[in-house]
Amino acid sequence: MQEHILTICYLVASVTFILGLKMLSNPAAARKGNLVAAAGMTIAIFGTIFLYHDAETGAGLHNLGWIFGGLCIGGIIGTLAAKKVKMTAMPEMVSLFNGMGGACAALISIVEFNHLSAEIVQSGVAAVSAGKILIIVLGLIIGSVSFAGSIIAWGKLNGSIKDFSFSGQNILNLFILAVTLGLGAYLVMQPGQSMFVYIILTLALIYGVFFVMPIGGADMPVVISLLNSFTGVAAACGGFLYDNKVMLTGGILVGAAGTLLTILMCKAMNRSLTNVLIGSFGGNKQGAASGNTAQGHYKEISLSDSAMLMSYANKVMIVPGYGLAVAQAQHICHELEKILNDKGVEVKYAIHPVAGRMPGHMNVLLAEADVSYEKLLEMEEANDEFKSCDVVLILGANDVVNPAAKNDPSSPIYGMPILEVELAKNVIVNKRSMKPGYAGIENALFFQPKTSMLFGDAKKVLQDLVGEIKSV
């Protein structure tokens, strides 16, 4: 009877799992789709606590002081991580935590290993299912990668790991890949050499820091995506070493979920996976600011001319990026939009796919200030609107709004699609200095005739640009 029980319970977990993914992909029912996944997770949690027997002994689990203790420490750690964190953070604390999901899935390889080199002494190897080694060696090799990829990620997000790369990492890469993947094949078939198995690991932990090493720059969505499958993949090896269904729907519905927007990334940014991999678009950081030279002189812009032109503008296009982000500026940035609103002005937002440093942080940003999400444009639509605009206000954003994708076939982001504000009749750029955006590359926009720059901290610039408006 229990056993129907966890059955139904695994059931019902899994379509909440797809449920809750399918609400996430509006921004309007984002936050309840993750309530009902969350709340599916739970059920599969504590159904299997209780209600799990084993189809051989019929023993439930073991050590449920254990299990219910890390439960209350991993609850309480992620719960105040949560909560604290900053939304200029959220990128890093993504990484982490997919991070200790990708330990996870390599931790419960080791462990399942062991147990069957224990049935292997008993009973020797012809005991023990090929299959099984394959999927606990795929297991290890993919969590260990996700694991050590993303705390490296983390790092470099939070600006404690710098990028590093030198000649010939990416055959060094391929070559360490390929000893690893040739020792699972030899421990797949030789199952009795434990030892393979910490080799493995290490080497797999080795490949994940190389890996993320020289990548940086604007490339770090795609790289964030990519180890979210990886880890969703070696998820959903554990739900077929367990023959757990929950665990199986997840990891795939992570794997896929991650896959697709991985894709997805790379062709807003106009590149294949590879060439975001061997490439290493924005690793150098010197190497492609030195393919673009001082532009020429730039033109600063008072708050009083600033809010002159917005206050008497029929539309105003506004450009979120990371400086809006690190300022906290997104709830001011709201009361500049209802402002204008108020004075006849039409405010719409352009939201580049590979803004901020992740996808969709510029998104969930705004949405945490209440903006509407009609007002929220895609690339493709923004781009359609920019020629009737009157000004364009640019907050923090850099790479995504730099001309040289479109006409400098030597800059390293020659071909990524980009917001199009040079159509727009103004525009307003608010930076802290002229210094490169997060790819490390010269803008040319910043100095072109109609570009204005305005500088300052993003929060402290709305604050009197608003005051200013007002008094207009």
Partner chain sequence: MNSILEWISINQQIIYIVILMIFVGIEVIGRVPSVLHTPLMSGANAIHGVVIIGAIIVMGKAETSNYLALILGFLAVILGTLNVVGGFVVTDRMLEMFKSKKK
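Given the form predicted alone above, what does the protein look like in the form predicted together with its partner chain?
A single chain, with no partners or molecules, comes next.
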């Protein structure tokens, strides 16, 4: 009886996962979709704890104290971390949680392998099926790569780990991967060699680190999405192992959806996945060098001049970028919008799909500051409206407004769709310095005659600007 109820629990959970994902891809239903999936997950977890029985011995689960202890600790830390994290740090938080899932899958594999080793010692190699070991080894490798990679991605996003690459790194990576897989295959055939499991673990962790290390910080969202689908597959391995349909469904679902999402993200940047992974931003030094020579003269603009320009404009378009996010300037940005509105200036926001560090990052940030939905224009709409704008105010965005993407075939970002801000009458660029953006290339926009630079931290500049506009 109990195992039938558990089957139904798993069935319900699997359906909620599919429904949840479906709803998550629709703006109106997204939040409900998340809750639906969470409810399904809760049913699956508690169903497992109370109703699970071993297929062979019929024994229920013990160590319930440990299990609830783990659930409580994880639940409390998880909730606190997720509630406390700043909106700007969301992407790295997702990466960190993804790493936890990967580590969890890897640990399961290690424990299960140890069980098998004990069986082998007792009743010989023939007692264990090669298929089972294969699944364990796969779960271990994928889970560890996902864990190590996610931790590096997390470190890169919060700035504690710098890009690091050397020539021949791709070849070394392939070599490590080949050795890892080779050892895995050997272990499947010779499951008695239990030490190998730790060597494979170490190699997979090293591979995870080396895999993400050379990829530029701007590409981290794509990498996180990819590692996300890895963890999905690792979870599915667990489902295979325990013949557990809900783990299988959830894992494969995320694996497939995550892979597609990764490709969609790459498309939004008009790049291929291989191009992101083998690294053109980090590796393409020639492109960066030729861009550097295109220096020229830029002109600065004072705060009061900018305030004057914007106060007497008919229409101002704000282009937010990562600079706005790091400076936490979304609220003051909204305030600027309100003040300009009071003066009869029309204010809109042009959102590039990959502005910030993650697709949709800017929308989330501005929504946090109560900027109304209608004012956020997507790239195509914005490009149609730039012509009628008097002032474009760029806040810490760089590569997404770089005209090189349109007219310089040698540029590493050539072909990426950009916001065509140079169509507007005036462009004011707020940056902290003339340093190039994430792609590491110069931006010819800054040297154009209609562009003026307003240096400084986005939040401080906007505060001062609001003050100036008030007194105009």
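Residue numbers count along the first chain shown, from 1. What we label the rigid core is the largest C-alpha set whose atoms superpose within 1.5 Å from one form to the other. It should be emphasised that the depicted structure is a prediction, and the values quoted were computed from it without experimental measurement.
So, does residue 189 move by 2 Å or more at the CA between these two forms, with the core held fixed?
-> False for residue 189: its C-alpha shift is below 2 Å.
For residue 155, decide whether the Cα shift between these two forms is 2 Å or greater, given a superposition on the rigid core.
-> Shift at residue 155: below 2 Å after core fit.
Superpose the two forms on their rigid core, then report whether the C-alpha of residue 102 is displaced by 2 angstroms or more between these two forms.
-> The answer is no, as the C-alpha of residue 102 shifts between these two forms by less than 2 Å after core alignment.
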